[in-house]
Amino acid sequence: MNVLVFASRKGGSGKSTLAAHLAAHAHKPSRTLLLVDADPQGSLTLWHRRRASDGLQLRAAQRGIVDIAKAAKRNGFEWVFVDTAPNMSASVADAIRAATLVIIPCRPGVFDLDAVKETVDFAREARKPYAVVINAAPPRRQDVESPSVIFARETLAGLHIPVWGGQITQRTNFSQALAQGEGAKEYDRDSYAAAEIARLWAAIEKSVKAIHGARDGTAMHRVAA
């Protein structure tokens, strides 16, 4: 089983966004899903109250992640989804510590790559792998990056801070369609907001695949070392 952990310690970064796109993609009968809201802010748990049923389960549990995770392993799912407070409390030290992999949505500011440290200094210290998304990012132009998030990607490396090759662009997709209870694919699948969630879905996947041992230069996060 793996566990997704989505933290930041700065609010806004997008982690209840990403958590909620990513699940809906994911989820299918043959590949299970818990969702855990361990978010005072229940943002995630707001979403998933708009779903249709289609069997994605939520709980809402601030405390015991480990625990949580070890009974949705025994129960048979195939992923755990985590959402956290943004803040860096013993309820988020205790997700990351049962993480596969740490999820760290980063909007490009000055503000938010500052915040990005600590959280990378946790996930260093607990010995967890992860990375950085570039998220909320204004659109590509003819294919290229906006200034600011070049400047994002540039300071992370500086900082030897992994981050994924793509980026999840402000689009009004992504909100519209959490309105609805939906995920990207689920509210247009068939739109640029679909396809960035399903880049990303590809790079966790092979990420995972690296983490529990197979060989793949590509993989987009760092073993905390």
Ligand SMILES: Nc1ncnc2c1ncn2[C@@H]1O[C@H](COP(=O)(O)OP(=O)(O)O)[C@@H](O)[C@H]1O
Second form
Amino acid sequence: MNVLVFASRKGGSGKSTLAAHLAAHAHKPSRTLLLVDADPQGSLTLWHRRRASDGLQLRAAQRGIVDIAKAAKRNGFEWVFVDTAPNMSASVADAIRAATLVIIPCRPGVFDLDAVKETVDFAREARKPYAVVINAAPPRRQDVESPSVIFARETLAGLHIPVWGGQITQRTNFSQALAQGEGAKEYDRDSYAAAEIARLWAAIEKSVKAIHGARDGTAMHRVAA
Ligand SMILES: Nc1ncnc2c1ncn2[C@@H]1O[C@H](COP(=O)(O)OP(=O)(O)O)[C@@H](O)[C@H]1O
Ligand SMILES: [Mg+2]
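Can I have the other form now, the form predicted together with the named molecule, not the form predicted alone?
Below, the chain from earlier opens the complete complex, with every other chain and molecule after it.
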């Protein structure tokens, strides 16, 4: 079983957005997933309430994430996704300690990049693999990344912070889908939004396989990826 933790002390970076879209994408009857809403603001819980029941389970809990993960493993869950609060509280520290991989969403902006460092430092101390995901980015033009994304990559590379090679673009589909309790694919199967989430999920699966030593080569939590 794997625990994916979405963390960043910056509010609005996209923790809840990515947790919800990835959960809707990854959850299947044959691959059960437990969502844990560890943010007292409860964004993920709101989304989950709006959702037509498809067996995707959610627990709201700010402490005891390690025990929740252990119980999930005993109950046969394959994945636990933990959405955390925008701070570095004991609850977030708890979640990171339980993580297989920490996903740090980051908007391409100077203040957002600065906020990443604190979460990275904690993940490093806890010896947990982590990767930044650039979120709410301006669209690529003729397949070229926007200057702000290029700047973000350069800054992160300078700090030896691994970052996913793709991007999640700022798209109304992402917020509109969430308002209806859906993921990008459920909202519009053929959208760019759905394709971006599918690509991010593939990178996460690849990374987790590499963490378990099942595959060599590039993985997004490695700086050289
Ligand atoms: N890629 C995106 N495209 C459009 N809106 C986004 C995107 N990512 C986040 N948002 C919007 O930005 C706001 C903050 O995102 P959220 O996921 O709640 O951040 P966090 O959980 O890190 O505080 C939400 O209203 C969300 O709908
Ligand atoms: Mg949130």
